[in-house]
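Next up: a single chain in structure tokens, the form predicted on its own.
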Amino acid sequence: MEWNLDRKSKKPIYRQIAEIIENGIADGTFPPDKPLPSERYLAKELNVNRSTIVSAYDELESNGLIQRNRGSGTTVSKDIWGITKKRIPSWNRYIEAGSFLPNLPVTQRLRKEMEEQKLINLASGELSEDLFPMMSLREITSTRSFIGRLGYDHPQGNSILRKTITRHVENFRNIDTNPSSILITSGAQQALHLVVQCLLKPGDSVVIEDPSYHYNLPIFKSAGLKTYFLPVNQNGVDPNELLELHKKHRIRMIFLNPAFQNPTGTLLKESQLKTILEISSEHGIPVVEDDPYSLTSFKGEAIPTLKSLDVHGNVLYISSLSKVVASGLRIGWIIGPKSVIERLSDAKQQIDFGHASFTQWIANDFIESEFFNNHIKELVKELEKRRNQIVTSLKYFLNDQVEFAIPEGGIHIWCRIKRDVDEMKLLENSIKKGVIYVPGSTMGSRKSYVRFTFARENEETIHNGIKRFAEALNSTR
């Protein structure tokens, strides 16, 4: 029979194959007394992966049309009308029909490789365990009594923690707020989801940086938003380009990471921040400021945030303890107008009935203690050492093959490879060499870029990781 597969169609190949077989069963091409082609044979015949045939047969089996028989192959179901045979759901159809989109395939691959292999990890955007304040947290949990409640807490988060964060952002970020304007979230990621799901609607236009880690988040596409890209150069974003985007597309919201941006490491000047706020105020466009890194300045200087300069309430400020204390605590927060916080709080309560009280208690006691300030000082010293190491290793092993700007804070360094290279082949070669990183295309429209994160590995493994990457690059043409 003819297998007319349309490889340009949006319909998955496995489903096209399943439909052809289903039609063949209906017209007698595949009779009940003869086996269907084997998975291996059909994959070769149609020049597809065997997993594609497996998915097609799974689809047919779930619909009660075929049955798999150990030792005798796959045959058309004798009870094709389902009179006696129970049917299982077609899970592949459900998976593809969901409105909440999965991560990009490359992102899924990176995560899988990091979980399954012992690789030098220059990809994961979190601290290594030796940078976590384990001794301090153990002392807090072992010597201080838990005074929180074990029932559902306030929808916006524990009131004591919100008061502590009010003082914290005033002391460390020069942000003037109050507890009623704060929502505790499960890290910054949940905060972003709440903002997108509650404050925007399908068809709205938003601006994200290019490159940006927002680029590989499916939440914007899942919500049906139109995303427009604001280029990030060595000096960060140009506010004038933001204005041009708004004139063309009527932007509804702006998402920015002004301090030691992920992945470029750029830091916006105060003059740039003020211009962005002027544009926001003049056109009534809210700005979502994602600030994971402003406490990590290697120069030890206070970093101005958009929210600290915001006098009109145009900025929704998102931060967390994930990048400076421990990702596993899952403590983040949003600061914004009270009405907005109440709306987001209502949505969060629908999802999880509020944040876990135990981790809020630990976070509160740690932020309030003398441990916090000491930890940040030590963390910045260690991150600077690792930043220096990766810069040294890049210059030693790659010299004139890459170019990069040296970040003055944060945990990432953004490198441009000075020649055309097959990005996926380079990644495969690097994994074989035992090192993993984030390909540039997953973070923006630019090719021949890579993002290395220097917070997850120590100085020795950073050096070895760049060595292995250089070997992989030199073997990739």
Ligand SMILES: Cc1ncc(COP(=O)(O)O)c(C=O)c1O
Given for the second form:
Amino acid sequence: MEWNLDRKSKKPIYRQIAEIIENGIADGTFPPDKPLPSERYLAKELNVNRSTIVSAYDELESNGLIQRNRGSGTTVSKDIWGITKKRIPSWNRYIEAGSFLPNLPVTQRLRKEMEEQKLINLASGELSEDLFPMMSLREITSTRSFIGRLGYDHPQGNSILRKTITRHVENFRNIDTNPSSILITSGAQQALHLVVQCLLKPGDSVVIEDPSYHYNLPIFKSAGLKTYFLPVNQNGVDPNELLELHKKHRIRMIFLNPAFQNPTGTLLKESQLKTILEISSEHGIPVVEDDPYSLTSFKGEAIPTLKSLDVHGNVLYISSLSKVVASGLRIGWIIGPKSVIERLSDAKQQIDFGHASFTQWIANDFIESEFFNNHIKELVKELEKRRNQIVTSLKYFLNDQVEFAIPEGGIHIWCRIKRDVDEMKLLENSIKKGVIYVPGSTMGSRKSYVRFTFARENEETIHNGIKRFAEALNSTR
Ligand SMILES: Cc1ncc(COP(=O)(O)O)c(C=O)c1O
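What does the same protein look like in the form predicted together with the named molecule, given that the last one was the form predicted on its own?
Starting with the chain above, the whole complex follows.
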């Protein structure tokens, strides 16, 4: 039996062992009537820790391929093999072969830790439950008769909700549109995915910000796009650098998050937006404006959007209710030229036959209700308090060790650790101390950054979270 383990491979050793055994089961090397090697024997044979073999066997057992029997050791599962000796598919090979790429391992790890452990959560980019407008939503749902149309709704989204969003974006974002130029999506995320899938082709060059939320998304790579990075500094992006990138790479689309950017919190000035639009019109490059945060200005000022300044129709505008109402509603939207919206809507119909009606009704009634304005005001006040708390805690526990710009809206703060630090060790130590955040390398190319979200915890837990992070940092070289 050949055990060709590649100890330099990114694939963990236990996975490699599990795959070799899985293939052995499929080709008859490990028949159902003979026991598999014992954990102790195999560990010695392969010169690995016994826990590595335990993990390999755990994986095979959870896939139903082997069974562990007290007394008689580990055997190939009879259920799947049985008398017929049918070959079973090598699921791991399928899992790795798909063209839709998985999230980065560290992103998957963060999600798992958050599910499995009770940690102070400075990682999830969403509001805490107490910030959701529960009472108002309860009132809306208890008075509303839900016996309405329950067949497939319009593929672009419920027509009443689209009218409501037309008024909403006019009032809050100064955007002039109409219901046929809007597509309701499952959050901003689905809108981004549809744009990437339907309007671009493999080999196209696109610009995304560095750091950014988009930097962390494998959807660009899955679609075979070439991504070029526009640096974000304290003042946001420099439109001249955008021009340089276009000259070098013939950019087909630009993805920007101009208001309270995730993760840096930066807000582009109107002059920057205008220059970006000039470049866009002069060179005919569409801009995707991803705007989940512009309603959260702590100064209470109206934030200009690219779309509100877009007279030629160069901007596809994406937003959602996730960061201002509730992420679980999964209500987002994209606004653009009718022909583009129809194209995206046709794709959405192929994917899910249009958005679920219930959450569209709830979203519609809430945005239309007397509660909405008040909710946003209260939310912004609370977010500002939490922003103040995280700034105070960072200064208190880590004054000389980190630097950051203070965001005037949004839900994230982007911190630079002033010394070199092993990012993964710091994350491990922080998890041990009971706090989680997003390591900077998942969101951008620069070293020694972390992103804290201050919307998910209250002031007290933010303070404790930063205290624990400071302890973890002090114990990490
Ligand atoms: C800039 C940005 N765009 C899009 C999303 C996706 O949000 P959702 O799909 O919940 O609307 C996020 C979430 O963090 C974000 O920060």
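In this text the structure is predicted, and so the values were computed from the model without any measurement. Positions refer to the first chain, counted from 1. Under this definition, the rigid core comprises the largest set of C-alpha atoms superposing within 1.5 Å between the forms.
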(request) Taking the rigid core as the superposition reference, indicate whether the CA of Gly284 shifts 2 angstroms or more between the two forms. (result) no
(request) Answer yes if the CA of Ile21 moves 2 Å or more between the two forms after aligning the rigid core, and no otherwise. (result) yes
